[in-house]
Each structure stands twice: as structure tokens, then as C-alpha cells.
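Take a look at this single chain in C-alpha cells; it is the form predicted alone.
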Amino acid sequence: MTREHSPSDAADGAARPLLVAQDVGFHVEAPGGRLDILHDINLTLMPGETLAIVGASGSGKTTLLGLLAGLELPSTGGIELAGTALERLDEDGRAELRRRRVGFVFQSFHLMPSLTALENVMLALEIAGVDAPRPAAEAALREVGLGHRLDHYPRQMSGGEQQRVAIARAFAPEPALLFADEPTGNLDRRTGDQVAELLFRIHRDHGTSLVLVTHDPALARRCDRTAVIEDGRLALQPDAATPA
């Protein structure tokens, strides 16, 4: 499969910035008034970067995480995802945009119980308009360690398993930005070193951009760099790794 060129791409060959958030903050209408999650977040992911949001419980991390990826847009301040501004785009051109340049991996797997491992990463190539997605998702699936498990249900699989075929779901489709909430949160420690090692390896082969939320220091430490939140505020962001 060949990966469509990003508009992150300049003319005269050096990258563009991939995601780009500039004075972002996010509050709700609570009972007690208004609710202030997140502060003046900057920050820049380049292409084939990757970078770890750690922080306590409560702190904003995956509000940040959907923020980026153009879930809900911020109350203050912009995010521009591959070279496009999510608030010039409503509902409906966000999720295009999700479909075209951007994978999940969430903790929880999000797999659809009653397809089978097989169909959940072809219907995940098929929203993404892929002409053959049969073959597409055998090779993500062989990828990943699972040839021997298309025709299985998540019910018949470990999480470890289930996790690998969400990976294969994600990146499947070939986006440039991969989005992973706590994506080994569900597992045991061996489980997890080796989901984490197959997201890292993907990474590498298929030169995607990473951004994975964490509570666990070892991964966020495999990271380029680390985004620290507390409180709503970015307490660390070291500035974008120069590319190559």
C-alpha cells in the first residue's frame, strides 16, 4: 500500500510541522460553574516523532489526546493537524480528516465483539476507502502475530491479543499520526513490554508519528520527548526534535 503525500511536506523537501496546538485551553459548564481542564498548551509534533503525555489521573491528559485528534475542539487557542486548522472544519470534515491522516489505540481495545479479527481491520479499511481491504488487513494482521487468529472473536482472544489486532486496526490504513490512550493500561507487565515493542516497531517500519498518553514511565521514556501535564498546564515540553 502506498502512503498518500502530507501536506506537511514543504516543496523543497524539509518537514513541516504534523500537529501544531498554540495556546490551546478547554473548559465545561459545570453545576458549580465553569470547569477549567486544560491552559495555554503549546506544543509541536514533527513528522515520524514521537511523543509521551504523562501526568496524574485527572490532569488532562486525554482531553488533551482528543483535542489533537479533533474529537472536540478547544475552547481557547487552535490546533492544526496535518497542515489543516480543525476549527475551520465542522463535525463532519474533522472526522474525514481522522479518516484519512489519523489511527486510535485505546486501553480498552474498542474491537466490535461480533466480527472477527479479520473483519474488525477490514472494516476499519474500508471507512478509509481502501479498494482491497481483505489483503490489506491479512498483512496488518500477519504483522502484528495474529495470521493465526483471522477468523477468531475478540471473546476467543487474551487482551494482549485483542490489543495487537486494535494496533493492526490502527495502522492498518496507513496514517500519519498514531493516537494511543494507555494502550498497554489493560495488561500485564510481559503483555505490555510486547504491545508496547510492536507500537514502537510499527513506528520504525512504517515511519509513523506517535503520540501515546501513559502512566508508565519506562514507555514514556522510549519516547522522543515527554509532555508533562499538571493541573491542566504543560510543566515540561522540550522543543521538537530537529529532522534529519
The other form holds:
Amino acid sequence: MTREHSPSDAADGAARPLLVAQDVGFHVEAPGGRLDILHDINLTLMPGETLAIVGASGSGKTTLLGLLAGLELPSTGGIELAGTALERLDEDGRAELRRRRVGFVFQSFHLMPSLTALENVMLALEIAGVDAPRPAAEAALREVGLGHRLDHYPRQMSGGEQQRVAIARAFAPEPALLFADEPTGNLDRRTGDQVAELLFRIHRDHGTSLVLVTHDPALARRCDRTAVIEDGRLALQPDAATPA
Amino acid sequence: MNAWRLSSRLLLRQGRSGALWMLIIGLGVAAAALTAVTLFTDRVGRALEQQAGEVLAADLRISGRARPADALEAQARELGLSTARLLDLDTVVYSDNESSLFEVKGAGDGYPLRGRLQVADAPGAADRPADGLPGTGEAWIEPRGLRALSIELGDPIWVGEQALTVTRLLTYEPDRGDGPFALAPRVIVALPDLLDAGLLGPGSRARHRLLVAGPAEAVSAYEQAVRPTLDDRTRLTTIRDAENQTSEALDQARRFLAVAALTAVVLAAVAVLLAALRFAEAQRDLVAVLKAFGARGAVIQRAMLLMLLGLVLCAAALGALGGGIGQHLIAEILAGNLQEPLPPVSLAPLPGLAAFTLLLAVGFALPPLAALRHVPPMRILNRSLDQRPRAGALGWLLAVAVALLLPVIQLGQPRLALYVLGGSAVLALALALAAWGAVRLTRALAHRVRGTYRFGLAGLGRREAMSIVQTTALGLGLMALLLLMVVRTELIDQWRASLPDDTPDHFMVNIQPDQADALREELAALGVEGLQVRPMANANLVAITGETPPDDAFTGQVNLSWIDRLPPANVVREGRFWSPDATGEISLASRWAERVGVGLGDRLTFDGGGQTFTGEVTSIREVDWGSFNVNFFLLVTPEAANQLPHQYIASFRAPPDRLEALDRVARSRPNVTLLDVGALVDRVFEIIDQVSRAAQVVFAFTLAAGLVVLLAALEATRDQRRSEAALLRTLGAERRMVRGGLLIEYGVMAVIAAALAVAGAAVVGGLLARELFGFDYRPGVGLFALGFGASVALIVGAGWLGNRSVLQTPPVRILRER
Ligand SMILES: Nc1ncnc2c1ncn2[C@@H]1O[C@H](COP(=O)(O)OP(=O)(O)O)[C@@H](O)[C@H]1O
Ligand SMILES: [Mg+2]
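Could you present the same protein in the form predicted together with its partner chain, rather than the form predicted alone shown above?
Full assembly next; the chain just shown is listed first.
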């Protein structure tokens, strides 16, 4: 299995951003007329970078995440993921891109209840076409500290443990970019902190870029940059950690 | 909040949810299908019952040498039953030219209480139902009677001292009595005319009959009240005792309809099970919320029970309405094909049907709903914390067993129900086991194959419990449909074919021994088919193992025949049939043996014209009276030909264009009588036809129930599939992968369900044919190929269509799902 990036990619490929959103807008046709959800979103993410998206509930964070990951297409503007313009791909093309480049962590975990922790992680590896999914899945689970719970079902685990399985599932195929939509939103403070710690450790150890939607200012501060969404518009806050 | 308010809120809150409608529709269709089929089957059953009454021209008959007392008639009328009187006697009838022995029937007002007389206005003219009876001074005579007396319509005849005018030709009497073997032609006159004919002196061989008919309960009440008061010279006969070709056909007809009704029951049960499971599953989130807001488990449980009752009431009402309309439609469709109007709908089966719906709902839906009280409130925060309810509590089985028992009791065909329901239960078990095995196998296999296959196969394993339930439900539904198809087409066709094309439609009786060979040749030259010529002696049974036999209609004068080997349409039940050169042996039809109380080893002595034959009973036969072959209760070894005076009886099927010639052959020997039983054969084929049409309409209803099963089965997992598809797509799976996975999953399920359903239908169909319909059923290749192919296509196709929305699921859905 080969991957086209490594922590050093950020240095050599400084000119090639991992994710670019240009003038992105999103609206839906609602019964009462057109509903504008996002306007004029512009943002760039370099490999290895971390970005926090914050904003009030209903401001459009989740919608933006879905667009950036190619789960749906913007109404206006364009998004480029790993050098590919998303609007040029059909749904399956975008799925393939996600499979190779993108991992997801959700607020409510979304593990398959009838599969064990190990099987849940293996599922993602199988979709990604990894040849030996079992050892890779075991390694990923050990890395999130669940090496002893491989054969446990989601219902036998606490929320924090389930989210750790979800994280293992997200990074096991070694994506370049990991999207997390309020990954600590369903967890208590302490557990949330542990999960956040884990995400940043994976970022450090694997060079994975992170796009993190969160409510938590402390968590946002740990990212290289923070984007604030207000009324569907994005205000990038400059951050000292932003690479030049 | 109390349980009442909670349950009504719960119901209201779910108005939009598909699960609620699925359960109502499932229960409603189950109730409607069963109601329609039961009401209709009940109607047809009663119609058939009445037709069976034709054999006696009544539901019950009291007959004897003495006139049944007026008190007996009054008693019947008190119970609301209708009555009629008859007088039968054999006497010589005179015309201006000739005289001949006739069977004369004096018919009192109201005769026949069941069935109709058929008459014609000229020899060879088409016959029609008679309105009323011969008036005073009139006589209706069998066509061959004209020949015997050398008269024409309108000529006078004398019966005793009565001068009568022949006004009509009598072509059909429902209670033809001795069937086609009656030697003398028949004539029917008004009862007062016969009473005044001066023929009833001492020593007359007249037989008086009192006919009774009416609602089944009243008839059986009357039978119970009257039977003990009768002396042993008076005989009470009900339609149960009457056995002939027509009643046999009617019996089979009832069984066919019962099979159709039972398959509807099986389908209904399966539909309700699936709908209930889905409904309960859909309630879980709601219950978690309620609990989170502080509702107590007991209140929730009571609310669920009340909600279920409300649902059952709705569904039962809908079902009764739909079923009522459905059965009316069925009756309308059939109306044109029925000889007589169907009896009115009886509401008697309705309470049973309501109870059936209730028990079915309770049996299948209550356990999963009751289990909801254990839903952890934490589910609201995290769905994965929710443990699935466990299947297989004993409580279910009891309710379901009782539910299934109801239609069995209502249909009153326990053995048949045993085959259909037992077959279904065995099949359900086999299906569940096979599905379980397949799930296990695919799990193991899933790790060895790649890509799409792994998904599809893993899909089965991911939904282990649901896969098993779905496969079982689909298999059962398919079996019920296939079974009905078998019944509708193959069984009925083969039943029809079991009455061969050369089923005799003519009998020639009273052939003297020296005429037999020549007649045989002449008949063969005419091109008759299926010719059988059998000897027949009319003898008195004078002793049973040395003792005088009891006075019974079955003893006294009997017809017996001899033969050197077991005749067709006969099966030996006890003992062994004799070898061709045996002597002094007797073989009895089981009915006769039981009736007279004779068994293997008994010695019977017959007296015919002063000569006797004595033999030992060495075998008891089961006779297929429906076969229209010439059959005898009593068979003896061939040497009896030298000991008993006898004649011959021929049966054959005559080519329609040789009837004139046939008539000449018969006329050339004055002693020989030709009988046309074509009308009787036609009657049986007519019944078969009616039944197959009825079964076809019932089939449509059952098909509807089957489709609901299929939909419910697919619907049951759709939400889960949608979430899964969204997750898989988010993780980067291509649509092709999700689609391929679905197809493989449904394909495996379809193959298992279809294979077992086809096998089940063949086995149950075969059992029904052999045990209940009395012929060997060979499942056609058509059933296997077509049934299997159609089943697989149906499941995969429906799974495909039903899951298009799954494939369309936008992956972004996953972000918005809790
Ligand atoms: N498909 C849609 N149709 C209508 N409204 C939508 C749709 N998707 C999102 N919205 C609306 O867009 C707004 C932003 O939603 P969302 O991105 O989920 O916000 P956040 O994640 O920041 O809480 C909300 O007001 C939501 O109701
Ligand atoms: Mg959100």
C-alpha cells in the first residue's frame, strides 16, 4: 500500500494546497423560496495543517463540512480536493476520492451496531481496498488504546470508547485529510479532552490534516487556524501558527 | 401522564410514520383476506352442502315400510324446518299396448327440498329445471319408460286404479335412489294420486319417506331429538350417510377451498409478524424520549398495549369491511357460472375472525412492544447503547398457536389444516435453519471473497436476525402462493384427469348371460370406450357366520359380483385379495363391512332363487366411488357364476354420434335397459369447474396478502439500509458496490427462500393430493422451473425496486443523522 503524502509533503509541496474552496455558495429551494445557507466561502488548507470551524448552531458548519468532503456539491463556486476539482467528478468519482484521501469522525459515532470494533474498522479498510485489513485494523485500534477490546460490540462500550473506534476507523486507511463534525459534542468534558488529544496525536504522528468543527474554544485554539462562520459567511482568523 | 392519554398521543404522533401504516395494512390485509376467503368459503361450503343434500333431495330423510308419524313432521316444523313426503313403490304400469315394471314415486308438496327435478318436453329435447310437481292426473316419466310402454307424450297410463296422462319427460331426479343401477324405469306422480291408486294393501313393498331440510343446526337438533325415538324398522339418513359420485366431488371441492383459505391464513400471519417487528423497532426512539422525560416503564407498557388494541380494532374493522366487499366481488364474478344462487352471507364467522386478528396481533406484536419498557433512556443520547430485544419467547408461540387454531376450527378440516399449517411450520423451521446456516456461511465466506461480494455477503451477516426473519417470511409467503398455484392448476387438472376421458356415461343393465358375448362385440363395433362388462347377482344375505343378519337397508337384498382379480379403483385395506383360481372367498367394501358389522373371517351365505353361495371374508376393500366405474360392495370368487342366477351389466362411454345406433342395439333385446348417466358425469365436472374458478378468485386475494408480506419484509430493513448506504458512501464506497451488495444479499436470500418454498409446495401438495384427494400428484417440471425462477425474480426484483431509494440515499444524510 502506498500513500502519496508524508509529514514531509508539507515542506516539499508547499505550493500544492490539499483543499481549496473558492467563492463557494450553497442554497436550497425551500417551500418559502430560496434559502441561502452559505455565501462566498474562500479557504485554503495546506497538507498537514489543522483548521477549526466554529460558529453558532445553525450557522452552516455541518453544511460546509459536507461540501468540503464532496458529500454534496456547492450551488456556486468550486472546491478542489487533493488537486481534483470536485464538481468535475460524479458521485462515484467523489466517493473514490474520499475513499483514498478522506476520513470522517461524527458527533454520534455512527458505528455499525452488529459489527465488533475490529470489524467496524476493517469495513473502512475493505472499502479503501486495503489488502490485509485485519492487521491494519488491529494496529489502528491499538493506537487508540483499544487493543484489548477488539471483539467488543459498540453497545458494550462507553461513548468515549465508541468515538475512539470511530477515530481508528477514520485514520486506519491513512487519509490525507480528516473531517470531524463536533467529535466531542456527545461526550463529557474529560472524555472529550481525551478524544481531542487523540485526534491531535494522529495529526502529529501521521501528518494528517484536520478539519474540526467544534463549539469548544479551547479545542479551536489548538488548531493552526480558526474559521468563524456567521450567517453563512466565513471570517478566517489569522493565527500565528499559520505557515507562511 | 396516564396510559390512555399516552397511547392516544403515541398513535397520533405516528400518523406520518410508515411503520404504523405498515402494521395497520398488514393486519388489515390479513383480516380482509381471511374474512373474504372465510365468508366466501363458508357461503360456497353451504351451497355445496345444499348440493350434497341433492342426494337425498333433503338434509335428512326418515323412511320405512310404515308411514312416518305426523308427530315427526310436526316436530320438524316446530324447529323451523321444511318437510315433504314421498312414497316409493315398484309396480307394473299399463298403457294401451304394453305393461312394464316401474319404480313409481308419489311426490308430496315441497319435494324436492334440495336440488331440482329436470324435465324435457319432447324426446331428445334439451331439458330444463321443472317448476313444481306433476299435477293431479299427470305423470312425468323417464324417456326409456316411453319405449317400455310403447307410448308417446300425452298418452294415458294406469298406475293401479289411477288413470294418468304423461305430460313431461323426467330426465333428472336428485335422489335417484339406487343410482344408475335401477332396473326399472321411473315415473313420478302427485302423492295423493299414488295413495289413491289402491296399491297400498297388506304386503305391499311401498316405502314411505319423510324429507326434512333447513339450517344445519336445526337439522342436527332434530336428528338428535328424533333418532332415539325411531324403531328399528324405520331408518334415518343424513347427507353424511349418503355416498355417491356427486357427494364425493363436493367433498373434494370443500377441501380445495379450505386449502386456499389456510394459505391465506399463513400469509396473513407472516405479514403481521413482519409489520409488527418493524413497528416495534420504530417505537424505540420514541420510547427512549418518553423515558428520558420520566415516563415509567409500566405506563409505557400499558400505553403500548392500548395502542395495539386500538390498531387491532381499526384493522379488524377495515378487514371486515374489505373482506365483506371482497367476498361480494368474488360471488359476483362467480354468479354467472353458478347453477343456483349462493346462499346469503352468514355473519357467524366474524367474531372468530376478529379474535383471530387480535390474537395474531397480540402474538406477534405485543412481545416486541412489551419489550420496549426495557429500552434504556440512554438510547436518546446514543443509539448503540440500546440492546436489541431478544426473539423467541414462549408467550408468542402460544398466542400464535391459538390464533392459527381458530381458522382451523372454523374450516372444520383438521387433517387438511394439519398438512398446510404443519407443512408451513416445518418449512418455517427449515427456512430459519437454512437462513441461519447461510448467514454463518456467508460470514466465513465474506472474509475470503473481495469487493462487492464481501459487501453483499457481509450484509446478510450484518442483519443476522433480520436476514433470518426475512428469508423465513419470504419462503413461507412463496410456499403459500406456490401451493395455491399447485392447487389451482395442477391438483385440479390432475383431479379432473383422474376421472379419465372414458369415464362411462352409459350403463346397460339386465343383460342375460347368453347375450353377453354378442353384446360385447356389438358395443365394441360401435366404438364405445372403456367398456366393462361385469356379472351381477341379486341375492339375499341369509346368514352371517350362521346367524340371521340384522334388518338393515344394507342387508336383505344385495347386489354382488364376481371377478378373478382386484378391479381398478379398489385398494385392499385388510386381508389379501384372492388369487385367480381361489374359491369360496368374499371381499367387502369397507363401508358395507362397517355398516353391517362384518369383518375378516366371517362367513356369509347368500341365497339367489333358491341356490346359495357361502364364502369367507378374506379382504376388505376401499372403493373409489367417485371413479364412475362399476363397483360393488360385495365381490365373490368366480365359481359363484355356477351357483347364483345372474345377469350382466356393461359400462362404457358412447361416441356422441352413435347414440341412435346404440339405442337400436339396446332395443333389439327387449330385456336389456340402456341408461344414460351423462348428466351425472357432467354434474361432477361442473362442480370441479366451479371449484377451480372459485379457487382462482381466492387466489387473487391470497396473492395480495403475499405481496404485502413481500413489501413488509423489504420495508422492515429499509431504514437501516439507508443509514448503512449513507455511511458506506461517506466512507467512499461506490454506488456499484452498494448496489452489488444489495443484489447479492437479496440473491442469496431469494435462492434459499425459493428453493425451500418450491420443495415445500411440492411436498405439501403431494401430501394433500394423496391423503385427501385420493390421487397421486406428480409435481410438474413447470412448478419447479417456473416457481423457482419466478420466486427468485420476484424477490430480487422487489428488493431492487424497494431499495432504489437506498441507492439514491445522499451520503450527506449521515451528517444529519443522530
Ligand atoms: N437540505 C437542507 N434544506 C433546508 N435547510 C437546510 C438544509 N441543510 C441545512 N439547512 C439549514 O442550513 C442551516 C445550517 O445548517 P447546519 O450546517 O447543520 O448548521 P450547523 O452545523 O452550523 O449547526 C440550518 O438553518 C439548517 O436548517
Ligand atoms: Mg452541525
